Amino acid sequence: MSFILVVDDNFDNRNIIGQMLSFSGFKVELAADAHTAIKLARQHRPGLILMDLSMPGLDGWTATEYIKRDPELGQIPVVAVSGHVTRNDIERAHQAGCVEFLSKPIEYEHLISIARRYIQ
């Protein structure tokens, strides 16, 4: 089974999302920043990346653009996860290459529905 890479600089958010996914049977890896996420994606090829957008250093928009331009990583679906839910934020996430947008606070059923869409 492929795994889901959860990227969020907030310890609590990262772990809560990871626990919700694990509880539903998904294998999960966690990354606290975008640089670590890209490194893990290169090493282990996740089936899905849940990317926080607002992170210090390399933000999720830029990290997603990087992933989508990389020929080895570009096929991995990236779902934006953010509390920034303005129309501009959502459009920017899609322009960066995110396939979906998951707003915080996260609803368990919505998270699992999205995960099942991409991970068999």
Second form
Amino acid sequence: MSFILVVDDNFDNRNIIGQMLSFSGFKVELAADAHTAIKLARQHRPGLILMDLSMPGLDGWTATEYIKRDPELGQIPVVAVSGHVTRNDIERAHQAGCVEFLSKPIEYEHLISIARRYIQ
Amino acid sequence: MRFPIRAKLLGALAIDLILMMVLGYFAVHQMATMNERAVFIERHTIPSLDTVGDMTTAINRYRARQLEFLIYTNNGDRNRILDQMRAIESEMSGYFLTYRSLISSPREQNQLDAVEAAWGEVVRANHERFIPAVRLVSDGSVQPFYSRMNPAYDALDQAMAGLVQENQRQARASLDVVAASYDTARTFIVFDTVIAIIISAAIGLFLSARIARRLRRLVEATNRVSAGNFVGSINEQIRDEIGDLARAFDQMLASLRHQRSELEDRNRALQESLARQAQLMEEIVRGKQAEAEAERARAAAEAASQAKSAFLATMSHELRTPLNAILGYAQLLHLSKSVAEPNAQYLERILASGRHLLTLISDVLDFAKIEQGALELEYSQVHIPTLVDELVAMTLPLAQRHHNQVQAYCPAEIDTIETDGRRLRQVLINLLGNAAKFTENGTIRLEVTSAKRGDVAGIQFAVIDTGIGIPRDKQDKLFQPFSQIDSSVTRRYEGTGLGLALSKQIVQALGGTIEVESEVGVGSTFTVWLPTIPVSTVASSSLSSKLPLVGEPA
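Having seen the form predicted alone, I'd like the form predicted together with its partner chain now, please.
Now the full complex is given, and it begins with the chain already shown.
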């Protein structure tokens, strides 16, 4: 079973999502910034990426766009995870190539149902 | 009557000319008369008097011959003298003949006849008595014979004197005629000349005075006009050149008046227009300033609004991040099942409160958007049966928590409508959530039906519960923000107090209505009606931006 790459600059967020997924039996890798995330994605080819949007440095929208354009990584589904829940933020996420939008705070059941949709 | 000045002058001249012609004719006539008399005197009187003179001389010579005949005694001399006498006699016959052709009146004829008769008596007396008597005596005593001739000669002298007198009378008569003609001619010429002068002078003076007067009026009028006074007119009645000039002047004056009044009108209009323009300019400047101020105010308001939006969005995000940690760790603890009672219960409260706080944050954000008129509707085709299924699925966990049944009724004819699916879902979730919260051991029912309001086709969603119900006097305040029936209810039942107010605003933005029917202890029915013909995006956005959405009485 392929693993899920969780990208978030906030330790708590990263940790909670990771723990919840682990609790449900998913394999998880964590990245604190988008550059690390892309590097990890290249090395290990995750089955799903959960991408925080607003991050210092390379933000989630740009990172998603980059991943989607990359011929090797383009196939990996990216789910946006954000506390920015205005329509504009959500639209931008979809335009960047995110398949889903998961709003913070994270509801465990919702998270798991989405994860199950992409990881068997 | 139209008489040009030239015609008037020519008329005056013609009168003078006629007077001159009459004068000339009369003078010629008088001259002819005088000439006739002079010719008469020359042709008749002077030759007559000449002849009379010749005749007198011949008579005197005849008498002298009688004396000589007395004196001479020889027959030779006597016969010579006798011949001479006979020559004088024939000379006299010639004179008489001459005179007869000069006779001009019966009286003169008579006088001449008397002279001829007297002469004939003298000649007869000479030849019948004197000469025979003288031849008989021849002694020299001739005196008695000569004296006997005297009466004949006296008669002849008398007759001659009468003829001369007649001639003189005739000459005098002719001279009288000439003198009378002269007098008449002189009087007439003088009179005629005086009349002509008077008439010419009168006409001339009259015309010149009249022309001068009229010209003066023209000059005065011209002076008035040149002084800028266009009032009045010459009003000339006489139709001639000056009249024409005056009328032309009047026309010019009228035209000037008209033009000046037009000019004044235009000037006035121009001034008014200028004033209006100035006013307009001022208004424009003021308007521009007002516009600029309005623009600044609008820009400031927009900036403030944007800043507010940005602030709200940021705050929402910033609140969600720590809330995520709280809810996340609480969920992880809950999942781990490692928390014993009563801490497990406390954990439940943490989760519930955290979720409540999350709803509150969302509602506040939505409300702020509505308040700013920034609620954007996103119309799409919404499949109602699917929506109903989703709503039931979402309501079920909460409803079951209070041991409620969830029912849904959606007839087959209900299919797809065009509306903002996300907002409709939000409203119905809110209503169903409320129903689930305020009902225990009861039923929560969602009924969807087609319903016309007036002429407008629509769809109706009824959320019916068998819950605690709402007192009638509280129903009115239900849709106002933060108006849960009382704070105890808020404490007992989760709720932001914004849900119904927000729902009402959203439904209104979609062109629909929301109503409540409720009885305490029996239950509540919330009815949402939406038109199936969607309110256009423009209309709904203008509606949402115009409505005083917060604090509006329900």
